[in-house]
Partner chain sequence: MVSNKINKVMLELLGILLCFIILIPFYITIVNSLKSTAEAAVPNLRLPSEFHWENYIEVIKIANVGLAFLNSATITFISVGLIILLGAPVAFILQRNKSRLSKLILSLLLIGLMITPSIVPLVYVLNSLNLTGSKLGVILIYIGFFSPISVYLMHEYLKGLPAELDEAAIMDGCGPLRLFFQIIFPMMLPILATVSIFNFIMVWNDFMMPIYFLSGSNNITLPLTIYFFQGQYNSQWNFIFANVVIVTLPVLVVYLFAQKYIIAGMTSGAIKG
Amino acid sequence: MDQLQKKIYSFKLTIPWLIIFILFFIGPTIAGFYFAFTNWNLTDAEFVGLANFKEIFSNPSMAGAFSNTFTFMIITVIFKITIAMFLAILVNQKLKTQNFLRGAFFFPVLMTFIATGVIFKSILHPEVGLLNNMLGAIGLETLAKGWLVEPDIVMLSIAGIDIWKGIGFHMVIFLAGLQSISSEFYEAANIDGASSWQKFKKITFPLLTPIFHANILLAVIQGMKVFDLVLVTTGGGPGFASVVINTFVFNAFSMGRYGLAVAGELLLFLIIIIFTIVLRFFLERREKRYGF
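How would this chain look by itself, in the form predicted alone?
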């Protein structure tokens, strides 16, 4: 088989996958861009230009949805990455309970967001919830709150649930990065008498930089796409206190405003793309500083 035949043969092999990719990925994406500019009711699609986007930005709850989404994203990224990194360092130690700890911390990842939301909705109930009852039992009843019904703290409560659920996922990625670091670095540091903090600062953290950045990007995207937890725990309430971009999209879809719902999703898609590109630019500059 000559070189030309080899190229033609390899091209033929890609054709089925290319057709599937176009039909199920490229096609729906292009259709979504079009329907975002229409008044679509599943059967007819009347072109309305930018009317859907004007309605989104003029909606009184939309400013709160943007604010809540970005607040949720920032809080969850900071706490997930920080806690996951230190948990990964902990379970990477040669402990007898190493495997148990890894499984215990990863277990919440296996639960669905729906199940997690239902469980925590019960735990955080203001009157019969486990958390407030425990606080009362140890004399800290003044700290008891209406965790999912008070507007000032409801987004913090939902962020806390998401942090609990997501830490294990990021911990596993950090753990893979830690195990790729050669033990020779630490042996040399031990000979030089380096402390644990010095080894973390000069060896662990710099060599984990690419893993660190990958985790940040994943956490940012997950944070911007938040929906399930909000829907199950509060439905966007009380009032509009926990409404996020995706709950607005869900409400538009529930009302049969499919064009408006697609416009909202397109807007979120563009925000995530722009945010990811800008963040990636700064993270790459930081990686070059460490010589990666």
The other form holds:
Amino acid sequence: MDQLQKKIYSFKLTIPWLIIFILFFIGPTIAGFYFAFTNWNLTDAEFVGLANFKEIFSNPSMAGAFSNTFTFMIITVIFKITIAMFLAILVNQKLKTQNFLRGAFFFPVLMTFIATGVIFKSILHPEVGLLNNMLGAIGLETLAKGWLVEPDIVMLSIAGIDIWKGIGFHMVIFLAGLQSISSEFYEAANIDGASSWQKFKKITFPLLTPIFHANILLAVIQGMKVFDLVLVTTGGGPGFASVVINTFVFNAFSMGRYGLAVAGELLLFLIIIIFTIVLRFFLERREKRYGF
Amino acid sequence: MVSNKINKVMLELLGILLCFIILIPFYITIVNSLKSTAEAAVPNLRLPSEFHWENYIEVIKIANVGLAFLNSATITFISVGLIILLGAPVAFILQRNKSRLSKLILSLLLIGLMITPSIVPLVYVLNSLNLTGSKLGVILIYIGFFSPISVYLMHEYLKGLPAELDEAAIMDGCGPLRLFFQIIFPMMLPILATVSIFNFIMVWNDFMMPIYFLSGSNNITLPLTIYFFQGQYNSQWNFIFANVVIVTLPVLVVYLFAQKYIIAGMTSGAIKG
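Please show me the structure of the same protein in the form predicted in complex with the partner chain, now that we have looked at it in the form predicted alone.
Zooming out: every chain and molecule, the one shown earlier first.
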């Protein structure tokens, strides 16, 4: 068998892929750890220690980038997960429109972020936007706002767009989870005369725990990596009001400050890793409580 | 029983209401893409007074959509094709050959699933390979970034194909290449469909790699046309929306035909990744 393994299942077949994977993924990612500590202009990489990180932390836009990214992540995670869960439960009922609804809720997921951003740029436009015009038409002018131009609310508006686009994705994952719950649980509960809310609280929600957690982790990572949507809707403005970590990285990159850009990337990378580890720890403890 | 029925109707209505909210942005896009520039200056829910289908032709001309379409199609098909063609044998070998080396490659793959890759240092890689600003460079990056999840899913799928199959083929005199491409590869069809369509959507919609690495108007891709076009034609919403429709349409068509596979890719990819 050993001989056979060597001949028939030879690693030669894996070489082309491995080369590309290492050269274009693993290698550059590891190299980033070094370049983050240099003043790098592609030809020379002068070692400068922590200078890039010092610059990032003393950069007024960067403090904003961190808090904006966190705000965005937390809001999108909370809303995407809760809305998606209830949508999944809704379209898991035996409705006549079931298939249509599933398709409709899922459709935004398929769009490129750039298209999504452009559409909402029109809807949220202060003068010609549909949202403000509709608010005006029903006598709520006072609620009309410069959704993407007022520094206080711009991050919330972008989060709203991302929620619209993302709920379908999480809904589908919840749906997969719901369909794996045996109907016997519900039949037994029906015999005991349980109300819908009791069934949700005692059966659906606990049994969805692992799916729930997978969704949270995915949404957290996605939220931290937000980029396209901000770039197309506001470009980080007004001022630095909607700068996020990835647009900061892109700006540094565009200015040819590669060392600084990699340092920003490295920080984001570390934050995501730490987040994931801490979150996993808590979620796993919670799963054990529910007996998974 | 009666209250149950009323409940069902209420749920049905709730669903339809929610679906309207979700679909309004698409409706606005389509309706206003067919208006004159003046009429679309304030995008609203009204149908166009006259249908300006020529907006689409205009946009295809001024936003260089033809070239962008060709570029997007080239990049997407080659990336997806190579992810399958290069990745499937890897999944197969890793599943069948259980040696130390195999474990090492598998753990490398799992690391690839978990970490977020660093983009900026790729400038250096592309420069040294003379691939800066080229489509080939971006294709290779996509293979590197998107294939770990694909190889992983194929690897899981292959657990269901028994090794006795290989043995029978080997008895009949199959060599390593023929064994894989003639016997195993065709049997992987369901997972290949899932993985390709899933990758198709990700690559087609991606904006990050083109904006970082595809300079020059020759290499423009569809998402880039939207980005640049909306910057230039600030308030000509009819054209901007037409552009959005053109870019989204292929994905919609693929979705309608391959719904099952997309959902399968999203769920298994998401839960395992």
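In this text, rigid core is short for the largest set of C-alphas that superpose within 1.5 Å between two forms. Positions refer to the first chain, counted from 1. Just so you know, these numbers come straight off a predicted model, no measurement behind them.
Fitting the two forms on the rigid core leaves the C-alpha of residue 273 displaced by under 2 angstroms between the two forms.
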